[in-house]
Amino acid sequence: MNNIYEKFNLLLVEENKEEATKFILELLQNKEIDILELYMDILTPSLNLMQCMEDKRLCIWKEHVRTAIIRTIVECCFPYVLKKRDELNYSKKGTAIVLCPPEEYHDLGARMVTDFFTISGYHAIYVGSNTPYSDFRNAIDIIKPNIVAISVSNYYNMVVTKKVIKEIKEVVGYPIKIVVGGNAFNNDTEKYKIVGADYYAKTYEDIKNIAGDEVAL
């Protein structure tokens, strides 16, 4: 696995989107790597452990390019997500909505978590970054999700996340579960309690364990 990560990371450093995508898809096609191994052991470290060794003025640029390459790979991998879901054949568990709070634009982690929910047996809906609360609130009555997962990367968005969770729980008339994750929680996994969430999740195993607690409405 280390050799795969090192080769992939070199392609990212070179910003070689074409070869990086081909490399990963060939590994999946040849069953040299599992979709869950890819997400947890290759893609997640590639996002979180990036080091900018060049002109600091280019760091944000390079981070965005790297994120764009990995996002392309994630979207290309969706058939393997469905294949893994069918292989594991968990019972269907209702609907999970994955979103980012207002003013949160780092959403690739949320996109990957959506696939974890899909694999775990949920009808998973990825809403995306900077989700306006009013629009989401209006949709809850119709969609009636079992789980709402909120991804927060920027610590300064914790306040609005707490407000969103409080309002959701006040207006929803059934036992909805709120899951949070993202870099804003990584240095203290107990922070989920501060914002009023029911669970903190970082890995597929976390999502699977949460899914085991859920019963479809």
Given for the second form:
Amino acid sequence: MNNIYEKFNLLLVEENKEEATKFILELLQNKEIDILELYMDILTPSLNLMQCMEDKRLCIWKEHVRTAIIRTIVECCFPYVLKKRDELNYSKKGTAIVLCPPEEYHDLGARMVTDFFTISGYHAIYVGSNTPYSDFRNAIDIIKPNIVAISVSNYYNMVVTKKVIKEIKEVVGYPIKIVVGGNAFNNDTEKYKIVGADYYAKTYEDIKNIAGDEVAL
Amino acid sequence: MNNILELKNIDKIYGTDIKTQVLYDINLSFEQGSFNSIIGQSGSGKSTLLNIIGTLDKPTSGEVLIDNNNVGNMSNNKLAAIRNRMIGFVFQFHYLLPEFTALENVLMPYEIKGGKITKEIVKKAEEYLSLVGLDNVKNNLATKMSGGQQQRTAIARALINEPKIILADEPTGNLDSDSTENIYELLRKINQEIGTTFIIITHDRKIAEKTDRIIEIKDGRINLDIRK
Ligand SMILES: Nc1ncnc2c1ncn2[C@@H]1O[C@H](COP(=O)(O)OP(=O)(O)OP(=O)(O)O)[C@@H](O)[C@H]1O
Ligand SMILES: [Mg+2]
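Okay, that one was the form predicted on its own. Can I see the form predicted in complex with the partner chain too?
The next block holds the full complex; its first chain is the one shown before.
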């Protein structure tokens, strides 16, 4: 796995989208890597551990280019996600919606978590970055999800996240579960309580455990 | 880390006949050298809280401790002395004395403290003015400067006594986003280099998201208190 990670990272440093994508897809095709391993051990660390060693003025540029390459790969993985879901064949759960609050633009983590929900048996809906407050609420009224997962990277967005969670819990007349994740919560696993969420999730295992709790309800 | 500031069970009620409570049982402490922001809707009680922290206003009940000294027990003279030595203010509305130049305004807290105006202190004042980008208007009367320039002068003025704590109420309220960024960089630099504690009220998410702690006030209560 280390070899794969290193090789993949070299391609990312070169910003070689074509080879990076080919490299990963071939591994999946030849069953040399499992989709969950790919997400957990290769893509997530590649996204998080990006170091900006060269020109500081290019950091955000480079982060965006790298994110875009990983995003392409994640979107290409969907057939493997479905395959994994069918193979594991967990009992069918309800609906999970995954989104980022207003002004939150780092959404690739949320996108990957959506696939974890799919694999765990949910009908998972990925809404994306910067979801307006009112849409958020109205969508919940219509879709009536069992789970709302909110991804927060910038810690300032915990303010609006707390507000949204409070409101969701007040208006929804059934036991909805709120999951939070993302960099804003990663340095302190108790932080999720501050915004009023029910769970903090970082890994596939976390999502699977939440799914297990749901079934037990 | 030492707490340079502590608030214990602060209530604030305005008015005697018609009473309006604007702060409810606020408990907060601030570590020395920390860089904090206070956010919240208009009218939530932010300025009231900051004025109490800065000993410009008294709480109806509760205690304020500055550097472990309970300021509730102090005489007005002693309070003024501690305030002058320890705290620099950047106010929300009230910036400068209009009949004085930018430079004279910056020197004012130093004079109030009883300092003699020497070449050195003038040089220092000029350095702070230059730090906030006001080299070319430092001899303008306060009334002959733009709102943003007055605000930056107020920041230089807050720095002159090298206080341990700077309380700033919307320090970038009138500024465009480039100037806002510059002011942030400036405050952060002072925080890092001198170890000044900052408490900044701001509506600007670009500022708040860069501070190390965000305290949200809602209807006179602490709704959220998070650290980066
Ligand atoms: N001197 C006063 N007498 C009576 N009420 C006051 C006084 N000063 C403020 N208030 C009231 O106290 C509440 C809090 O005011 P404060 O100025 O602390 O709000 P703020 O959070 O700073 O708002 P803004 O963001 O608009 O500056 C408001 O409802 C205000 O009307
Ligand atoms: Mg105010």
